[in-house]
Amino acid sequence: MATVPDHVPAELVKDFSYFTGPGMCPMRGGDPQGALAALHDGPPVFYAPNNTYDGYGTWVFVRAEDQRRVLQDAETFSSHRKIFEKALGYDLPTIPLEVDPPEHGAYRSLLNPLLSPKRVMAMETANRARAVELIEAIKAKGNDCEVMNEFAFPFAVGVFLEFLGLPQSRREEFLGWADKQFHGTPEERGEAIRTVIAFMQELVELRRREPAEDFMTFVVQAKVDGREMTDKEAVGMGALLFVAGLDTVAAAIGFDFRYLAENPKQQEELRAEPKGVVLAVEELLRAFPTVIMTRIASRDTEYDGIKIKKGDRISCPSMVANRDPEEFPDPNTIDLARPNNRHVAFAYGPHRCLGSHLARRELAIAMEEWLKRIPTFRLKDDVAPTTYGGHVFGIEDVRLAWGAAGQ
């Protein structure tokens, strides 16, 4: 077990980490998300020693309510995070991620207008015939699929490469860089984030000298605070989209998949009822949700009479919060059709995810789609897919069939 800070109590130490805890590790017909739930069995709040893919060690804080109190503090709990600086050799903050309040308010006021549902909805038409031309291309091939590698994540880079002005013609390329950058080993994510901060940089620098109908030129050409935007602060802005924009969505296509396809019964009633896809989505979000929100105190405080010190990590997992029986009725049971659905998937506070309603309807469009195009369909040949946990719960290998050969 790493170093316990001397400030932490030593009852209040607990050996669990979202890498080799419990239902973390990589495994067939794993379930990291219901594995964290049985925290609720635990302590509210708990040190784990080794908690993040470097090393360090993280507050953990398990009620949906004490997650929102820290969420929502950005004044004591930072979200600058520094997620690039390893990897970079110097720091490059995504913005508005990880530039709090006051300052934060301009950047998001920036940003609101490209991702709000007028917005989203106006996206809707291309997204839908990018869902429906994949769908009916593994149509063509067969009754049979591996459905992350086939659909979700070229889904989900159409929809990025199209919200930045890109051609589709780049789908694969793209598809590269966010399989090393999420899945690669150490030197392989370093290697991507470094290969895609290269390209934002170009990218800032050719809509500066040619400006398009297109994303980075509305950020290389707008205002904040009365001047306009660093190289760095633009590079910034297009490296969150690609974090927060890709691997999450396709996870969340991934785990919603398999469930349908471990549950035919709620397959047929979305089929027959298609209008309750957008019920079911948030249901699944709140079920499989795939972020750890993680701050860092950025002073000496106490909560609840913890002490908790300056450069703390502190970790809030939206998947436990979207089980707390505190704030849902039955939280282990997935009810395709819960009302009232106060999910966290998307954070609480002032950083809340922007790109919620993009997220929202990808995830919709999808099972929609998906649903309307492909019969009754299942895990081929039983094969399980593996998950795994982490800073960003993942699902991969996911086989389906459908036909006279998968039933």
Second form
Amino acid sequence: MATVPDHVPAELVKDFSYFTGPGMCPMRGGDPQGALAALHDGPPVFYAPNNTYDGYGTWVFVRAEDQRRVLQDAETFSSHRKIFEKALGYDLPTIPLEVDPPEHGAYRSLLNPLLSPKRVMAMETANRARAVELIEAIKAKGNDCEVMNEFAFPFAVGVFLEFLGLPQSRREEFLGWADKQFHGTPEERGEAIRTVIAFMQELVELRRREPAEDFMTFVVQAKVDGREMTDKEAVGMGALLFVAGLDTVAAAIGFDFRYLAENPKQQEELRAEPKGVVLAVEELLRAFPTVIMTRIASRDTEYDGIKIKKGDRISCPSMVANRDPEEFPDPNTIDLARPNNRHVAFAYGPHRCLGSHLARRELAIAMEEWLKRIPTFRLKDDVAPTTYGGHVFGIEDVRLAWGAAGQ
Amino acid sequence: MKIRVVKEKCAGHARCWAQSPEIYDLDDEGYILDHDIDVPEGQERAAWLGAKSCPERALVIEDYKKDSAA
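Let me have the form predicted together with its partner chain next, following on from the form predicted on its own.
In what comes next, the whole complex appears, and the chain from above leads the way.
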């Protein structure tokens, strides 16, 4: 176990890790979110000495109410954790995620309208057509498929390219970068991050020279605090879109489809009553969120008598808040029509996921169009998907079959 | 029935609006408008559902009579 800082009392230390703990390692038929829900049986705040992939300890906040307090206080609990520094050798803050209030407000205000609920509705037709095209291609091919590679990732990447104003012909290239960045070895990850950053830098330069009707043109022409955006700022925004918008949406589609494959009755109910999909997507976001929010204390502070020092890492697992019995009756029961579902798959506070409205629509469109076009589906040959923990939970393969396939 | 809006807590989830668009108005950025809401008679249930859906607890229900939302 890694060293425990002096200010952490021994009774608050718990041997725990998002990467190696029970249910967290990659395994077939795993349930990493369900495994973490067991934290509600223990102390509400504890210290895990080795809880990041690069060997740092983190405080873990278990209760929804405590996570809410931490994440709403972005000045004490900074979101600037320098996620690219190791790979790049210099700090490139992803914007607006890694900029805290009050500076955060100007960037956030600039980008909010691009991803507001109303704006997302305007993208609906194109995004739905993209989902339909992919599903029809799968259907034409036969009676089975692997959802992550054949649908979830191509769909999420397609939406991303459209949002950025890039041609769909670049999909394969982006898929390759995404695969390496999210699922590669540490070396491959570093290389993919540098590739993405270099790509964004080129895009910024191109749009300064040749403006178009797209996201990066908007960014390089926008004024923040009365001045033009720097290259570094524009690149940091593009990089965040890439990191935040691909793996998370694809993983959520994977978890959702696995759930429906394993629960044919609920699958049929939704197929018969497609209006239920919007609520079902919310409940599946509650049950299977993928992101663990990490913060860094910007100053020495105290939280209900616990001493937290400047530089301490604080971890708020959304999947644990979402299974808090104080917040949700019967938290481990999945009720696709659950009312009052104030889940926090998209975090709390000023850094609440900027892309959440788009992500929700992507999930609903994916499920609606899939259920409409693919008959009752199941896990192919009863092969359960491989799931894993970490800072972003994921699912590697979701092999589905329908009709006579595999029988 | 009145809904008190704690604007500084609004983080733009827009769950209130998704639940009850007739009660809750959003600005162009997707955040709630900065004024308390007098709920018209007959819309208490919708207002209650919207307020209960806020993950940030930014919508406080006041003068709530249980019968009216039942």
